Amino acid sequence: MKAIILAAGMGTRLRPLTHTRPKPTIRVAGRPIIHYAVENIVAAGIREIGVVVSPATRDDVQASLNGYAGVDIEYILQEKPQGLAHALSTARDWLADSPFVMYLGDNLFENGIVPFVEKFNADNPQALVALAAVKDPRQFGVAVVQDGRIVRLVEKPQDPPSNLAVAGIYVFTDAIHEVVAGLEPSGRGEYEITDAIQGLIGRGARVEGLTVEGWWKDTGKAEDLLDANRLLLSGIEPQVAGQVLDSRLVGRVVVEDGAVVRESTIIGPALIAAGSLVENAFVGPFTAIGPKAEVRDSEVEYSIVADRAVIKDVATRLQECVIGVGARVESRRGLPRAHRLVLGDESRVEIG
């Protein structure tokens, strides 16, 4: 069995974070999202992975995965994103006649994908789809299930026929390729994977659904990133490899090698990444400080602070923040007493 990870999308709902880097490379609980996908695939016994990238995402995704040991990674170029089924079609030659997992590269699963691969191997359907009950299924593909079989799929319906959302994991035989080859674009102008699976159903193929065990996160918005960060940090074990000087660590705190915590309080679960500096600061629960970031004379909690970001001399505690790579948050000293902001498109700032 092989696997493909889809990492060609532009992540428009997460702008401005995704103006400069693809969503699967954003760090959550200290690691790029796509690393969790690779880890889950490897845990299912799969060693051949194709990563579908676009010209805009290729370099960043490849840099994120460079040096990943124990797996054979092939990069497959999708020149222009035109839907999930189109992404699948770009990998057809590489997949050949192998059964395969298709994994959306911005999704996170508490318990991985082993149950889906095991059920596929045991039942031998033409397709197996991960499903999850959601409050508002209008933003997802939605399934109708009878006796364990999916009998209908609808993409982002305004009037959902059920509350079962398609949850970012698919397992297929090579029968899917012929259906994809005959697809027409949807009303959105994309080649929908839901239409392809519906085509399998129309041909009499057995398509099964399996409900996700544990939590599942589609990291489409900043709030989703923060919640995923919370969930993943909840499982960390305390470890101190860096320097901790005149500081107090409470609960599950990870201080990676090369990090420095000085005259500060860290309340876990929290992660202080390699090369970062926390000085005369408070870092509260569910916070991940990225590599080479700085938090000085400030307070931050329930937040993601990315690589090389700086938070300095901020009088008010920062909460529920996603601070991007290289971003700076500082107090202005002296006159005039004013806020000075440089913000990208789709940014959001709350000032008390």
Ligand code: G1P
Second form
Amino acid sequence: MKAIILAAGMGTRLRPLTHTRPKPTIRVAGRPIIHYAVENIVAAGIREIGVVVSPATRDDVQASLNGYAGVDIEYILQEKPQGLAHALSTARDWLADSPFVMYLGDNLFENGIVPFVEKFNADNPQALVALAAVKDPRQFGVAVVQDGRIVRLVEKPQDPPSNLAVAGIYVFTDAIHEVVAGLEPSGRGEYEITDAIQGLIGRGARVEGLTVEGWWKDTGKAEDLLDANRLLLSGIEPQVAGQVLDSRLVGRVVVEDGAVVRESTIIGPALIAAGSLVENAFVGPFTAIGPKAEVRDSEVEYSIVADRAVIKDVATRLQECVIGVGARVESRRGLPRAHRLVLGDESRVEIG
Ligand code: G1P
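Hand over the structure of the form predicted in complex with this ligand; the form predicted alone is what we had up.
So here's everything in the complex, that chain up top.
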């Protein structure tokens, strides 16, 4: 079996973070989202992985996966963003006649993909789709299931026929390629994977659903990133490899090699990444401080602070923040007492 990870999307709902980097390369609990996908695929015994990238995401995705040991990664270029089924079609030659997992590169799963691959191998359907019961299915593909078989699939329906959302894992035989080749674009101008699967159903193929065990996150919005960060940090094993001086660490705290924590309090679960500095600061639960970031004379909790970001002298505790790579939040001493902001397009600031 092979696997493709789709990492060509623009992540428009996550702007401004995705103005400068693709969503699968954003760090959650210290690691780029796409690393969890690779890890889950490898854990299912799959060694051949194709990553579908676009001209806009190729370099960052490749840089993010460079040095990922023990896997053979093929990069497949999707020239234009024309939908998930179109992304799949760009990988057709590489996939050849192999059955394969299609994994959406911005989705996170607590328990990986082994149950999906096992069920596919045991039942031999033409397609197996991961499903999750959600409160508001309108922003997802939605499935109607009868006796374990999916009998109908609709993309982002206004009036959902069930509460079963399509989660971002699909397992296919090569039968999907012929249906994809005959697809017409949807109302929003994309080649939809849900239409392709509906096409399989229409031809009498067996399409099964399997409910995701444990949590599943589609990291569409900043709130989702923070929640995924919380869920992943909850499982970390405490470990101190960096320097901790005159500080208090409580609960599950990881201080990576080369990080310095000085005169600070850290309440876990929290991750202080390699090369970062936390000084005279409070880092509260569910916070990940990225590589080479700095938190000085400030307090931060339930937040993601990305690589090389700086938080300095901020009087009010920062909470529920996503601070992008190299971004700075600092107080300004002296007069005038004013906020001075340099914000990229579509940035969000809530001042308390
Ligand atoms: C895509 C699929 C949708 C699926 C979702 C899962 O939507 O089209 O069927 O439920 O991923 O994350 P997107 O997030 O690309 O809008």
